[in-house]
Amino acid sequence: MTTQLSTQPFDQAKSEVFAENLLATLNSGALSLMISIGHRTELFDTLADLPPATSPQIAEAAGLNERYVREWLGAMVTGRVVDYNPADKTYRLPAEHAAFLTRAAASDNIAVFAQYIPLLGAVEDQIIDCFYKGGGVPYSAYKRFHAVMAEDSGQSVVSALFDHVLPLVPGLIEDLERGIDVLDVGCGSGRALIRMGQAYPNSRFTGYDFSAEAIAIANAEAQRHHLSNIQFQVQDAAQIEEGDRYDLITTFDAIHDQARPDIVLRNIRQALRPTGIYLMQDIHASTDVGGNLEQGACHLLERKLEQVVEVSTAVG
């Protein structure tokens, strides 16, 4: 391949800034992997409960291998996540950082979302094949997909469900208390619907999702809670054929995942009773990439990564 020299004017200062940004991106990407490990091994939670401690002390408290904990701590220190005192070789997670990295932080725990980086990286080979051959990558190839999504929805949807989401519709909580028919399309592992089923025993809840794995998890969880007012079924949202059946239909962060959102929304409309309500929560983004520029580069990159996953799973 012959490389052609560009005839465009070259701004050296702009070039250097871009190179620095690329290096920062690489460092941040590596740090994201380590943050994911810190979340999954509960090292952040352990550190938050400890006074300044040595690597062996932290490893013992976490029940983990000390050598690996030591190397992880090295990444956390150089990434300015964990403080280090060279005098006594102790590590400390500042409270200001723990507020965004521990399970105690609830909906503010950003470490949960770091898990998407290794999840997406694990299917890079299959995605690259799709660039050449088309087709798609099935959900089954995304290891831990539903576990991570369940944690995600637990923070972004379920945590706000009763205080902020359901009260958006006047009288909806009272209707749920009296008893109505509810459908959640793209329910995933069913966390939101199970919480609603527990809170409103007089209402009847149905959850649809394309993934058999997610539905199996949801049904097991419903059985564990002895919920008789809820059912989960494997169902392609683009093939729902129901009419005037539900008083409330919800979609939480699901419509943007659909291969044919127009058909899904039409099916939702048909499945609603004449006085029914459709409640949708989704990503605030534009189909046109130009419409996302004001939302920041990080948000745009996150959205484009999601779209690669959506295309690969929908086509597959």
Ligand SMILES: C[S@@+](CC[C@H](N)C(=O)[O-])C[C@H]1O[C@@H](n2cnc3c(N)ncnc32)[C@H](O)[C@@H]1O
Given for the second form:
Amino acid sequence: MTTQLSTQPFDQAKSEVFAENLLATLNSGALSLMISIGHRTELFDTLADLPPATSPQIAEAAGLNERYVREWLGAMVTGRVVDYNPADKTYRLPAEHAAFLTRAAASDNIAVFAQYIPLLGAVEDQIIDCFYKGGGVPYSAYKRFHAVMAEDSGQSVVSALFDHVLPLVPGLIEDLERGIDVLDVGCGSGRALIRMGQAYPNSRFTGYDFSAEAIAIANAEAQRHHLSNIQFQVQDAAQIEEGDRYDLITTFDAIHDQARPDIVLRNIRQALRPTGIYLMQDIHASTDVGGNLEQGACHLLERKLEQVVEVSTAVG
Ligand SMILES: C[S@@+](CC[C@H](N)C(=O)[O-])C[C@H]1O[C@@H](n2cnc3c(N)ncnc32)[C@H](O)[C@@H]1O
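Please could you give me the other form, the form predicted together with the named molecule, since above is the form predicted alone?
Entire complex below, previous chain first.
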């Protein structure tokens, strides 16, 4: 029986359903942390390759400490991620689950996104400070942000880039093949641009991001791939002062992050040549929370996985 704490009408059944959902949320939160660990330690990949195996066998195959692997397996079993046979104490990752948890699952690997939960948890103190003092928490405070974002980008941006996104603009592929000037704003670690640089050697690519850490990773990757048609620079998108410079400007998952999206979009427009194209891929969410409620349940991750692509042609 739940205690009624106010004089408002009280629906006992509604209250109990809410409490159950709340407890499920707590369990799912804890399970997400464990799924993140399973991804980072490659335990899911190890399990997917093994027949039913004991904890020591799994730990040996993964090259990890058995005591920790056993505890993690316990969480995976009670979380209904891994099957357990008490008769011979063996664990098995069903193929139907491996299809969404392993690196072999490529863009279907949902475990990648579990990493955002610990990443966000690590800045809780700074966020709470902001509730009292205002201000903000810089990207640099989010440990591993660019590493996780690069994995995310591989799945939500690069995987759809050549087959779905670029073909949305009539003639763009042909232009890229012929050779045009391209800028990617908020390029992060540069995964999308590097793939484009490889695919279209006649085009010239520039990536801007205001994170020196991300740009260092992007430049190192470009060098590793011996790409001479690509350059990455530390640049705040709100401070771009270029005119008539690019034939194509892209933003992948970067406009929703902006403190001043109006200024960034104006700068992008100015930097485009008169016949230039601006191509934006971003999260399908509304500024007004009322627009984020359809289908009864709105989760940021669902929205992230359902990113829409918006294409607009710059008008001179
Ligand atoms: C969600 S991440 C997306 C990164 C990349 N486009 C991708 O798909 O992996 C947003 C990126 O925008 C960058 N960013 C945010 N505001 C920026 C600004 N004003 N100028 C330049 N970069 C910015 C961040 O540093 C971060 O790398």
